[in-house]
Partner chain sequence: MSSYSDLKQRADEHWQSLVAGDRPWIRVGAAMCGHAAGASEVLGALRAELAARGAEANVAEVGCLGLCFAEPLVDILRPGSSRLFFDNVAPGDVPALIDGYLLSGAVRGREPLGYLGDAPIDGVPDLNDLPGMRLQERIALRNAGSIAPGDVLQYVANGGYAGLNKALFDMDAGGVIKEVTDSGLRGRGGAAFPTGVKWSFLVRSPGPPKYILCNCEEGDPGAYNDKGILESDPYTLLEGMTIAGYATGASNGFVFIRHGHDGPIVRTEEAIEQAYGAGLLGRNILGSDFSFDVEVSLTGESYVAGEETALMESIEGNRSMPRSRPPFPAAAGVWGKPSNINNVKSLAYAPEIISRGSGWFSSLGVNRSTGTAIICLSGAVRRPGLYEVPMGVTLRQIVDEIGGGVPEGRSLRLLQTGGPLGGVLGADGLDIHLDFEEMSEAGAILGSGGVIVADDTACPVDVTRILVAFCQYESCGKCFPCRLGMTHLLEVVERIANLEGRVSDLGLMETVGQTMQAGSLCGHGQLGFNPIKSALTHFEADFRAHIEEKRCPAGRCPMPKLTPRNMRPFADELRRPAAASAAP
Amino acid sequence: MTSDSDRLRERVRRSLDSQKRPTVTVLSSLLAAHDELGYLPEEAIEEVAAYAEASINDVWGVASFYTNFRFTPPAGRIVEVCWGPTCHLAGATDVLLRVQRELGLTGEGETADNRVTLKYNTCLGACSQAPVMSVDHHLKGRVTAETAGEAVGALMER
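Output only this chain's structure, taking the form predicted in complex with its partner chain.
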């Protein structure tokens, strides 16, 4: 019988093998594993170390450095809100407060029912449409506290 852990390893190995860009490194492998699983469990770190012929310690070193990596499973939906200066000037604080209230959170993290992950972003790259948020990586610009709250509320209802 295969355990959950074996299945995770298998998925990670497949994602590592199917990297399409010619240059494969610890970082490219971590990104591939993270794309596959949404987070980096210990199994992924170990598989990347074996695959890239690096020490587990070195792989942790890289994984813990970049802020996009996470080490626990995310919720099913991901909401990101930009706190960059343009968005801040356009009212990102109100948007964030409202989004947090809808989600019952006081900062980044997962809702109690594990449906939604909230993440802050330093700049979502669409500053001309500030304030900006994204739902499952789909950008939404020119939001207000109300429209952002509604978008997030809809995720919680479903």
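As the structure is a computational prediction, the values presented were derived from the model and not from experiment. Residue numbers count along the first chain shown, from 1. Think of the rigid core as the biggest set of C-alphas that the two forms share within 1.5 Å after superposition. Compared with the form predicted on its own:
Once both forms are fitted on their core, the CA shift for R14 between these two forms remains under 2 Å. With the core held fixed between these two forms, D136 has its Cα displaced by at least 2 Å. Fitting the two forms on the rigid core leaves the C-alpha of E43 displaced by under 2 angstroms between these two forms.
To test you: the structure above is the form predicted in complex with its partner chain. What is the structure of the form predicted on its own?
Just the single chain follows, nothing else.
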């Protein structure tokens, strides 16, 4: 019988093998694993180290340097609010405060029922639509505190 750890390792190996870059680095490998799993468990760190022929400490050093990597599984639903310069100037602070209030949070993280993860994002790639948020990887542009609250409220009702 295959364990959860073995299944995680296999998913990470497939993501690492699918990299189509001329140069594969520890960082690109960590990104591939994170994209596949949504976080970096111990198994992913170990598999990236083996794949890159690097030490676990070296891989951990890269992974822990970047704040966008998570090391615990995210909740089933993900809300991201961009707080990059353009979004910040366009009102992202009010959006973020409203989203936090709707989710019962005071910062990034998971709701008490572990249904929703809130992430701050420095760029969602849609500056022309600032402020921007993402709900389950679907962008919503020109959001206001009110429309952001409605989107999160609808998410919580599902």
